[in-house]
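Here's a solo chain for you in structure tokens, the form predicted on its own.
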Amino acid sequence: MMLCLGSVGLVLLALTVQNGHGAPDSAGWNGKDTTERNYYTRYHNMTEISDWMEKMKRENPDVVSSMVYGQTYEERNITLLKIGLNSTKRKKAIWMDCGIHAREWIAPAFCQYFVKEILQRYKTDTKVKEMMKNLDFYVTPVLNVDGYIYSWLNNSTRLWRKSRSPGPVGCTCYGTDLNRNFYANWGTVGVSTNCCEETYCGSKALSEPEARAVTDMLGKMSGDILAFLTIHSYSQLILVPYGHPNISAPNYNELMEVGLGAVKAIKAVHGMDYTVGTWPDILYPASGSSQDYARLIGIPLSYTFELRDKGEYGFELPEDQIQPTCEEAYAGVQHIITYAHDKAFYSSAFKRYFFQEILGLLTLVMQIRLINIVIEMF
């Protein structure tokens, strides 16, 4: 989500960020353990979210482990959680990052809530107990990790949403938009070519070394990935491809309608509403995002969250507000994951019993009338 621009008190804070390189990860959070109750109603530092990480693998090693798939600019590791049953077969996948944009803490804390309860659930709901076992979750809590560690440094680079990577020659700006970086209908719509804006995309697709690591990622595992999910914030929108405004989605019924179902879900946890829609249709024209990337490979449900809220708090969203935006977009995330699911395969079992009871008609009828023949002759 962009900052909406005419704020006088903001420009002035970006401009005040824009010089110096790099930052220390802030002070620990007084230390206190990740058992605690209240850990997810909190906002953790990347010190913090990577012990997390840490943690959920000691706790869980027969569902849980974690896989280094990149650095970013600065040289630190982008790392993911993979979470699902053992198998002997290959499994399907659903692709989850946060915090591609720095600011936008309530993204990696939805990440972090979000395996809190799947790793908690399919112990005694068999429904996700079984997807579990046919799925494997892949989870980057935080994607850009130099721009969120650079946020959490104080007051005046608490708003930063770029990476930290330098400008181009001349240029004395840090940062490239990461989700403007991506190889679709990249530089075409939605983005600038000024390297101190905020929607920077680069001096090339792919220019960003966080950018080239999910997109080899997503290369590799393109044909089993079910569902490819982003977590942003704010304005409270499901967003389907594509952000260029004259180009649609194959699939773009059914990407509405499963959306839908999501925003249905999501207001039956604490009544906020949420809106589904292309980016042109229901927020900003935008190329070179990485759902529309997962789109153009060939991964059929793509869509990016938008969570709370709708500008009141915007990026600083009070910590008291954590815990129901993460329990709503718990459900709706938990609807495209169900329909994904069982849309592989139900649908496709489904087809082949279809196939093989229609063989056998078939082959009932040929003999049936091989029968007949037979007495004819006699």
Contents of the next structure:
Amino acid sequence: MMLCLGSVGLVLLALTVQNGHGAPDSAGWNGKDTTERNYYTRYHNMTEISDWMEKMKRENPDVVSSMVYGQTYEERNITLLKIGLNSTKRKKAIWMDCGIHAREWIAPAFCQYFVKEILQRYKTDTKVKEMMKNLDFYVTPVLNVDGYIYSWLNNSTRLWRKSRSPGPVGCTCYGTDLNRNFYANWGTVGVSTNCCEETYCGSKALSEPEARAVTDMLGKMSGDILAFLTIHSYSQLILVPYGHPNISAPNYNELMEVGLGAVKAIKAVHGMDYTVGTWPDILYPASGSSQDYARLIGIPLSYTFELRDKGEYGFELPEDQIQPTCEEAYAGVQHIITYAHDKAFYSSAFKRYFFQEILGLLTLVMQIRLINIVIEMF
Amino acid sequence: METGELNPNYYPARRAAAVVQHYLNTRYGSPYRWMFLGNVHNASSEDVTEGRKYQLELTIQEMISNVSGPCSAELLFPGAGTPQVQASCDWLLPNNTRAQEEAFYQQHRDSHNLVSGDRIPDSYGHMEPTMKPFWHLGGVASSFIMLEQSNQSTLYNMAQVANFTQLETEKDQLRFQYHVLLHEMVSQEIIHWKMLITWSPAEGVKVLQTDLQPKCNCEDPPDSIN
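Can I have the other form now, the form predicted together with the partner chain, not the form predicted on its own?
Shown next: the complete complex, the earlier chain at its head.
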């Protein structure tokens, strides 16, 4: 009887823990945050983003550090922020990168927003604090630094997509599509071999230093990364691996279920519809993406987010939509990382408890039977 | 290619629905009426002798009034050439934007104050309020090109009005030269088009000339600022 109640209690406890992180809370803004609120509702150039990364480290020295993990073609640093409570043990990780395509300005804006949110929330939100304790967040606000800077240069460069490496001999155009350059069925579908085109996959897999930098980092961290998230715009989609139509991820069902949960969480914020599916189903076949590479090396939860909008403004999303876009994207990301975290840190505990419960129940049943036998004897 | 019922969230249905969106803009669009695709509810397709036929039930959103409504459409992608669309959206009445359109028309009809503009929206997604109707007009006019250029392997949106210039009013039609940037999603290319267009409340939007611009491979090593 007591053990049965114990099981019910356990289920209730699990449910509370799942929901304990609370809804997105805008009551965190106070007078001092006014400039912060203005900052996170504007697009920022690379200098401003670099300064902001320094500021995040300075203001949160015990939880934020940075790491330069590669150089771009034009020899600029590729930098991530590592966010988490210090630990003596080796920690699991969540990877997020933004701005692999230069013109998708809402993506770096979201990475900045995400960092700001978790740094604000972990002090008061028990769930975020728990995740900060158990995990490190590795966030790259701008992966394609050269491309991003180029897109800020003048009117004719705003819609640049690729890297800024020169083309191969005989081609005067610049740039490789970094999200077609990874060693994941490279060059097979959804790419161009014309170096002037936007989906040019490069002269070979990992021809681009930016793609190599991510590959090397993932290699060093493999096994530790619970979820890989790469942020893009536009179309309002959550893409699951793989980009190639003939290959299925072994955990497709799980990826879809968690993705659908994220879509539901997104819709709850501002009513926007996002669609979840594989690339060949909901977008177009493509190979050599960072997401595909992450899934191939064994990172179970690998997602590409395509943020707002659906084509009205496209890449030039108005600044007054930055905040609501980031709020809904945060809800979607939060769903995925909570799932990833709980799967890693709770499922073994659950198994242990349920095993104990069943053992306890069996013991009780045996005891009742013994008592019955004894009673019958008398 | 899948035949019969299609998953309305998958790209074949959505690309076909986008073509319906372009068609509706060519028929009903104006500086104060610009349609976008909402959701696709039902879709089916089959091969026919002339090409590939789609039947769609979808929601269309009018962006200025923020009104949405259902449409049903039939669309044929021929082997080559412009898709053929038949659509009915009973709620798309031509009347409710009359007042705004008339006022705009009267304001710009006299050619002593010809308007022009560029980069709509700008890099930050901003535009002056007075430029908005010209942005809508550019989007509607672009729909003629996007409709004509669409096939089962494309998905078009207008990325930006690079610039527009009002020309002398002729035969009671406002006239404009537009330079637009179209984004084609599957190739991810930005395609430049110039157009000569006319509009009046009575005649609607007409595109007189279109001119595909060569892709600018103007690549100097950049002078990076930051």
